[in-house]
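What follows is a single chain, given as structure tokens, in the form predicted on its own.
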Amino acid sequence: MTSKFEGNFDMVAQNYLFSSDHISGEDLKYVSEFFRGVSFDFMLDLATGAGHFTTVFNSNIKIAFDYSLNMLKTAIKKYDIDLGVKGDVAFLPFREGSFDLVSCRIAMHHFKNIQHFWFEVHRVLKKNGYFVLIDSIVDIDDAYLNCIEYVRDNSHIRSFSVKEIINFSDGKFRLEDFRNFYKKHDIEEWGRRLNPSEYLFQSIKEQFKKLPENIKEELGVEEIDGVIRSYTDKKGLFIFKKIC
């Protein structure tokens, strides 16, 4: 059976390829240069969409893991990947100390049990490899932005703070550099990449007309004769280590 949030990723693959927020980034050229001249044996890239976080780092082996079939499918055939495993990234079908380095780039606000995540990357991965973790985070505009992503997409369960991303790591990982990036989207792509109703894609840009102007100016709300053009995120890089 194919669930509600395999179905809506399922059905788009093709958009994420070609998606200008996934396919290129400030992010992917800052990882491709901390890593540069570094070699992996085994790799890991968790919620993989299609895969393009893959083809930043050298490995010997690339496993792509992802929920949505056809997205594994997509990453596959277009990059460099040597196996797709389907799967929740709460229970990682690896034994522990498989991988020197697990990625995960623009994913972790779908995931709903963020502790169990947490433990089996930490559990997969060898001493001293690396967690490399995209995601978008938030501050002042927490409760605004999440509502519209989760109007946009309701597989999107939480954007977090990098206080709290930090947390989460318990000890167990050391920090090793961290990034802030901002992210221009066009929202006629970001909005529809999902392919919404035309209903639903006007709800959302009505949602950023409703912000508060202070989270209009935080967000980088661009309005031009009343229509919404973009919007400007925060994207965190946190590369960490495993120590424990």
Contents of the next structure:
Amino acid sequence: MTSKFEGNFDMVAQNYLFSSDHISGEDLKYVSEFFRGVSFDFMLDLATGAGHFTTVFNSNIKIAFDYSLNMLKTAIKKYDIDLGVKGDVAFLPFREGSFDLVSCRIAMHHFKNIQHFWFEVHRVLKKNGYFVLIDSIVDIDDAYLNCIEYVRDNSHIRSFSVKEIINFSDGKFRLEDFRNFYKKHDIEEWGRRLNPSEYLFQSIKEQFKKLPENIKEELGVEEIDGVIRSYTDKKGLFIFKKIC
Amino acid sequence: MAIKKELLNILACPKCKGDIRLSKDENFLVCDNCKLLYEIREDIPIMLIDEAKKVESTEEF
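Next up, the form predicted together with the partner chain in place of the form predicted on its own?
So here's everything in the complex, that chain up top.
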């Protein structure tokens, strides 16, 4: 059985391998610098996609986890990954306290069962283990951006605010570090990454045109000669440590 | 890329979180408790409860 979610990503695994939004970024450089000189025993990269996030950590064992088999195959072929595991982030197939690092980059907005996800991350981490989370964040653009994201990608569930994400950690994690990154998206690349029909792609651009002016300003929407060229969203980088 | 023993040791059944083992033919990960077989496809364990094969007994696997 192939779900809508799996099907979406199975068909576009190569697009994510070369996606400029995923393959590089200030967030990757920051995390790499933060953990410079730190060596982990077991790391788990959740919703690994094309596996880019696994490269910034030094770990003896790297496990890549995803709902899409093709994504996993793409990641394993490209990077030095010890094992790929297909599964659901709300039902992790690992023993309690297995990892000293769990990472997850630009994916949590797809998760249906967010409370289970956080419970499971906490369960599989060792005490004092790190959970490094990067995802799109929203504030005044909340409803507008979540709506556009859903039009573009119907596996989008919700991008959260910083406050909501910190609340998920629920006293079981300590927030060791937080950074806000601004990421400019070229509409042609971003909007076509999931291979939409031309009609859908034009609809996505229309959604940007219809935004209120203050939201356009918040999102840095660039419109040249009546054509939407880019927008800029916010990525939150959270470095949590399991404290109990 | 065969699954290393140290990796098998940290894998668990996603349903009961209990022990799993490699099947005799090495094509499945077996949860004796839930009587579920998780297929290994191209060296990638498919650890989805909905996609696991339910069996009456896991003895033969």
